[in-house]
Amino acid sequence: MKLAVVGAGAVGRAVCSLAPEYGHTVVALSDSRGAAIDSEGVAFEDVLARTERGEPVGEETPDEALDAPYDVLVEATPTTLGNAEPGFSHVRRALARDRHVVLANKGPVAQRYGDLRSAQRESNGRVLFEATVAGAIPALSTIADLGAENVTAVRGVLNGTANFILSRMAAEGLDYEHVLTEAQDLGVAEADPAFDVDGTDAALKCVILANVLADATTADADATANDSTAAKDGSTTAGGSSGRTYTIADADVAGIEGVPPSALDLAAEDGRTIRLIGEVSDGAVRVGPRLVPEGGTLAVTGTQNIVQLETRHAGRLNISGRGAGGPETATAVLADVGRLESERGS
């Protein structure tokens, strides 16, 4: 497949590099300033050669990367708030030219789900976003293979940097500040850790869950509902066209900032310890620091990420391993760009 990359930050880059392993090219590769394209493949090695000198990408502007010859768009630029923009104009701009969009960037599934869902539907190309639900680990793929409507509730630890930090607290009974300073030095945290540590973050992932929670459910809705018209008049409907949809506006959040060492230390009395909790269910989403029991699954530790499925037929499911990191979300977003190849093949 070949592959328009836009956003050059580390999950950008890490997609670049590891394209070829997985049997793509990448064509086009876009930042705020630039772009490279090259039909033929861009020179990767070139590219970063001029990023560390404080260059642009390329020559080229980041809207003609959009115009390159791909297959797929690889959105990879920061989360925004609110109108999820420019990501949102970006799939929007791939779908209009009938192209497939692998997502990185949560903006756009976690604000404008509805418009996403609606652009789709227009268009020949289909929108996959694993990796912005948990990084490398395949929660929403499980999702789908177990169907979404056998799935009634999802929680767990969706945040690094905020677990990090509850860990470090715990273990050695250091307070908030000392640990956040440590957890940017050692590149844990961002300069700004506001989206880590207020439950940002990982309201948005469980935003995303919830809408594809919600999906399913209105598919069944709309499933019954076509079946009566089509027993009356013989017509059907396109489903998942109404029906609830989730922002971030409608999550509880509560973040670590406000938690004592002393709390950690009263928990530890009682076999228990403090993670950021990210949950969906009963349609409600709600993510802030929850007691655990101190061994369990949920109690992951430094930067571990954990999904836990309720499931209808197969009982609690868990999935843990590496939830950020460049290589690690590349990983989720080129196993979409095999999905999209696997069904241009069948």
The other form holds:
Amino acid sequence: MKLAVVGAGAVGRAVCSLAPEYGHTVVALSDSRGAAIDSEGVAFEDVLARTERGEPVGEETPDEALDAPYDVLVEATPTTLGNAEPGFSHVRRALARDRHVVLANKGPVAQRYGDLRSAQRESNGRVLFEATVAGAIPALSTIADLGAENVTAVRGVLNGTANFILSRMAAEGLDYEHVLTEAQDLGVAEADPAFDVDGTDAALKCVILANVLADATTADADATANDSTAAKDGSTTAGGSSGRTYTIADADVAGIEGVPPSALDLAAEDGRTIRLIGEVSDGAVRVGPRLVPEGGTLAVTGTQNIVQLETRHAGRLNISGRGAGGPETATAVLADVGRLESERGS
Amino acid sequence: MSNDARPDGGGRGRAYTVRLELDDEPGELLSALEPIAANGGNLLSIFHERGSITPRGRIPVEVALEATPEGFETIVAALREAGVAVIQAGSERYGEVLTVLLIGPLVDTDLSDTLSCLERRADASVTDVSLSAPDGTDGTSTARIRLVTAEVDRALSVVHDAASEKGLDVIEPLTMKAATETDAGTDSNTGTDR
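Beyond the form predicted on its own, can we have the form predicted in complex with its partner chain?
Below is the entire complex, every chain and molecule, led by the chain shown above.
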């Protein structure tokens, strides 16, 4: 597949460096200032050399990258809230050209899911977004395999930075500021860690999950309506949330900034610990610090993430692993590209 | 069915009381408590009624504990097996246990008033309180509160209301309804220790 990669941060760069191994060609790579375009494949070493000198990734404009001869647009620009721009416009432009889109940017699926779905309906292109939820963890493809209508709830630890901070605080008895500084020194936390520690990042992932689960009930309702036009008012399905889409405004969000070491101590005395848990259940999205059994399934340590799915017929499934990082997230991006390729082949 | 199973497997604990009669000898209480801990019971309180020695010269002890319903049956059986006189077991099952953390200026906002307010409004009893105030009374402190209540959801909303009135944060346990009657047995991967 020919890929155009928009966004040259850790994820965009990792996609470029891994793509050849997966049998794909990166024909365009852009950042906010410029683009490198080559239908035979962008010379990634040259791009790296340029960025190390502080130059844009290439001579062309970012706009030209969106018109490059690609099969799949990989949208890996930083997540923005509000109207999710410019990511959303990148997606719309690709769909208008009947091209596929793979998102690493959470904005379009978290903030404008309905718009995205209607743009997709008018296109021969598809939008996949495995990388937006918990990095390398195959959360969305697992839900798709199970059938989203069979997944009744999702919960988990969806932010590695917050989890690192809480698990270090618990293990060492150190206070929040101290551990945050340490995390920044180690590169686990960004210079501006606000979205990680205030729950926003985990909430965006939960909102995406909520959209996917609600979409399944809508699809059910559509199918029912098509099968029997008489049953026009029978649109309420088991989930009760048909047609609904979510944004961050629908999420109840609390962060970990106010968790003192004394809270972790008292939790530990009682055989528990505190984790920043995201939940999607009964149409509600909630993120906040919660008490969980120490050493239990959800009490993953360090930067690990875990996604726990509650299913109708198969009980509980837990998938844990690395929820962030360039190569990890690129792995999820390339898995989506692989899915699009095999669909094209079949 | 067990739709109150915990996300981490196993049922949610309930509070039970058992009434025992022990000989007034050193070590008696300890050996009576051993089967409780050994079978996954969590001791909530022990009331040693030294003042009401039975006609046979034994001491009544009321033990409140937290266990799953299945766990509780095992505990009672284990107590009897160990030769402990179990006078009454489980007849006063008074509800579920809810443990929450309250964080903030607990002392300044009159913790004991907060607690009595919870008991009054939530129809719950506070069975245990631990306070950690590392910066003395004027800084942020944490209290771990164990409530026994018939209605956990209602008690939780009372806790949230009372906390927000006093500017305190609440950290509540993660207890969600499981979809089916399964627990940790279906875990495909429990990666906990990495």
